[in-house]
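This document starts with one chain, in the form predicted alone, laid out as structure tokens.
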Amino acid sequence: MNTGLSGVPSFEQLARVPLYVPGKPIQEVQRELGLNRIVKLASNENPWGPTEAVKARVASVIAGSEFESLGLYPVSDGFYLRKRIAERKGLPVEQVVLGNGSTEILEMIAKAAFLDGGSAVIPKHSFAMYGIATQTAGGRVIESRASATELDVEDILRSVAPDTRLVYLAHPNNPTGIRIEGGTLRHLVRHLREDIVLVVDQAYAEYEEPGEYPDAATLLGERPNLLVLHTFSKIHALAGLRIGYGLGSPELLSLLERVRSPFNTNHLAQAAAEVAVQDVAFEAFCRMKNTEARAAFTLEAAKHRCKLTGTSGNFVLLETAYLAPELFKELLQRGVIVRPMQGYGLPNHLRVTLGKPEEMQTFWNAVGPLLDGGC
């Protein structure tokens, strides 16, 4: 008797893994609601890029040459981009791995770690892909204590089980916008069991002031089982090209090479990122604009007596007295896309990307009347 896929044990287990729900795309809202002008503040994209230099580099690849064209496979290991990243970070090229977005590297390390089962410790209210990558690779999730305003590193250490293979730490955390200080980060690096891989996701690190941010990459020499992730999707404004990278020991990255798909990053992404990673001035510009947007948002939020969480990243976590899905739907009708956080255990919170001044004004024009004089 044919019972279908539900009768296959592994598929039955897979069906219990939650789906990742991205921010609604502009085209979908236009199609569903028939709106012409829409502001998207849902996916922490950078409204200021990509730069003209990046566009020109991509155009040259599309035009084609003896070594680069869309009819040829890309450099499989992305050597030339890895070299640029290594130069920027002051590391050997062997300590850089590329991914189709940093999320692919999350999947790579999970696949490598959970070949025969095991567990991962993930702080509460963390990026959903940590748990999804763990479960789809055959691992189980242990959730450590955290709140919207605090990350408990001691509870991460206490939560480790005998079969724990990975610990995930978003630094700064998405969606709460909090990060830990340098001493706390060093404490975790030095006291976590040696056979556990610590994955520190620094997707939003470039929005931090370089002299003040505790970069986990400076601790690579202290822990062979440390993997530090970065993405070109945020401050570098290349979300549509899907390119990210990881930093780690040569030994750890050689193991990831065994689960990395051949040609996992494409010509256009590699070429664009080669230019972007060298553009320190553009990073500084975006960091300045983000700081200005956060300050303006904080002032406006105070007028409505709204609670804000975190001070890091290019987004704000806004707490209201209303259920987030209801407020989200009302804002959609007004042409503003934000991200409700009920799926992260935060039923009264919206995550709002910090956009250009005119976009933020559109947000407040839309949400102000809905808040009825206060959050």
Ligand SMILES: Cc1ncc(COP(=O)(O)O)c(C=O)c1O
Contents of the next structure:
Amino acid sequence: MNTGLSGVPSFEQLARVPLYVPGKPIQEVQRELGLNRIVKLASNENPWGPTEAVKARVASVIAGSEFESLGLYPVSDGFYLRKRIAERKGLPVEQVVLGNGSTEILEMIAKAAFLDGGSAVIPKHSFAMYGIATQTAGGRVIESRASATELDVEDILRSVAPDTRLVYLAHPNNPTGIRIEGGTLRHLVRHLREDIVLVVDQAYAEYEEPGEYPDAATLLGERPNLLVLHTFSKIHALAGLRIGYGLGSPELLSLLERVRSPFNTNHLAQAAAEVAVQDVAFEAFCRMKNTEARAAFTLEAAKHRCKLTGTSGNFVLLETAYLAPELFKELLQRGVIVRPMQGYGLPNHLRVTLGKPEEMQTFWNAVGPLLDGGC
Ligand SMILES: Cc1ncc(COP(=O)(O)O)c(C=O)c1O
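Switch from the form predicted alone to the form predicted in complex with the ligand and give that structure.
After this comes the whole thing, all chains and molecules, with the earlier chain placed first.
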């Protein structure tokens, strides 16, 4: 570290926190490689949206109105959007908090929980931001056991330390695509020490069939220390606007309110999400397209004798005999951006977002010859 900054203990600690590595943006690949056509299957974005209704609402905000002028601050707590979300979820508005992406809520809860230090239990192969949010807020990470194919909830319970304040759990998980069954979720909600906040991150929940998905929000009445997260970045196709929400007890959310930055979500995002959250038909359409894309990918993967992990989310985790960073580089040269998963402890796995049929065809055309007859 630069000498002027070294010697500051918190900076030295911060320098050891891993950096979040985002999916490579299309413009960057275009600039570096001079390619015309690029297919990005790297960040689990939704290729089917946003809808015309959402775009029209955003355009109306840009055109300007009495309350939503871009020169005015937005509604600080996003009351009107929270009300829409509360209606959709059948909860009081006091049980909804907004974030600049659900990532911001991951950071808010970490800031609240680790004000006086402590630890978080995070299963192996979890979304990178859980560890980063914990460490940048001064918390310590305890990694519980998990494989690429199975989440070990008993090990989460066993890994809890006296100073544990948080448990993060994605349901379904990114990047493994594993979701947990209702009984297992209830077991965790009921047996985790009462003073620990259980964060159940349901960023990909809307891709599950509603009747078959064990929604952690149904357990909010059982545990005041439960925070359920959702995002508008995935099925609602608003990743560029940065907006997500959390559901929790009024007591827990009143604490988050103390660490929430004022005006953390903007006019455009609030307005777009108000329309998106009511559009059940668009969600159903994207869910169907995603199911079709997964089925087609599974067929194609079998032809190449590739192993797939997980069943959930708008992505697949593909295991190969090759080193994922090498395959990633080769695919990049061919204009296809995927995500190598070595940073998640999966050196032979690529995560591929399920895109439109023509995008998936481009992926297979590019990767097929590289696999040399098989995964
Ligand atoms: C499991 C999981 N949680 C949260 C997020 C963050 O979403 P947002 O765009 O709302 O910050 C992601 C993004 O990929 C994710 O995979």
